[in-house]
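Below, in structure tokens: the form predicted on its own, a single chain.
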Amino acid sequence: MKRVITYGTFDLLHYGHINLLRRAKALGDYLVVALSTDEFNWNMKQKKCYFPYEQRKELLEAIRYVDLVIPEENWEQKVTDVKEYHIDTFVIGDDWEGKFDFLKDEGVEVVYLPRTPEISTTQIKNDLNRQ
């Protein structure tokens, strides 16, 4: 079984989002979502979510392509992950390129992902803010 993991905080979750998990599912069979928690968005990112940890994995654990949900609560814990959960293949969206390819030195694959373009988070909070 080959096994995906991809990282984010998927909030206000779109059809970007949806895009991200198809495609990352498509490389294996099996595909494990870290979802940012709350503390690591604020602390780490300085990002506010609108909706909680909570919401946010029961919205993944609905959709299809996902089969775990696990928090991310750090940014060291990608090489722990992998070797956890067994994982063949490191998948993010290519706004990260480059970023994450020590995880190689792992024995993983890494993709990078694009982005589908006409949609984000931030786009659709700046659209709200401007109404």
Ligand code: C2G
The other form holds:
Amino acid sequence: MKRVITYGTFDLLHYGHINLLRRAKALGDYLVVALSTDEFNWNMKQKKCYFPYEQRKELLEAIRYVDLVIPEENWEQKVTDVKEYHIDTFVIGDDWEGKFDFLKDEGVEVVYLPRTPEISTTQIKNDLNRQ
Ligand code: C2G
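Same protein, different form: I have the form predicted on its own, so give me the form predicted together with this ligand.
Entire complex below, previous chain first.
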């Protein structure tokens, strides 16, 4: 049973997120998604989510590729998460290229996947504001 983990905000869920989750799941048998809490988003990523945590969690749990959703509350928890959930592979979009290589020291494979072009939550918000 190969276990994969990824992290993110996943606000205004879109096909770029789904492409990431599908490819992440294809790397193993079990996918954990660590979902950024509203506090973490605001305090550490200066992101104000449209959907609060519970609704973003519900949306993710409805996706066939996702097996478990846990809260992401800080930048440091990745090292303990990979131990606690017996993770073999960490996956994230290549906008984070190189940022999480330290997880290799925990015996975890680190994979950066190409982002899906032309779509982002920010782009959606901007387009809607222009209408
Ligand atoms: N993503 C993608 N293509 C897009 C948009 C997003 O592949 N067009 C990927 C991102 O690279 C990330 C995941 O989808 O792997 C979730 O994106 P965000 O919600 O923007 O995640 P982010 O705010 O980058 O949070 O500790 C890590 C952070 O929590 C990552």
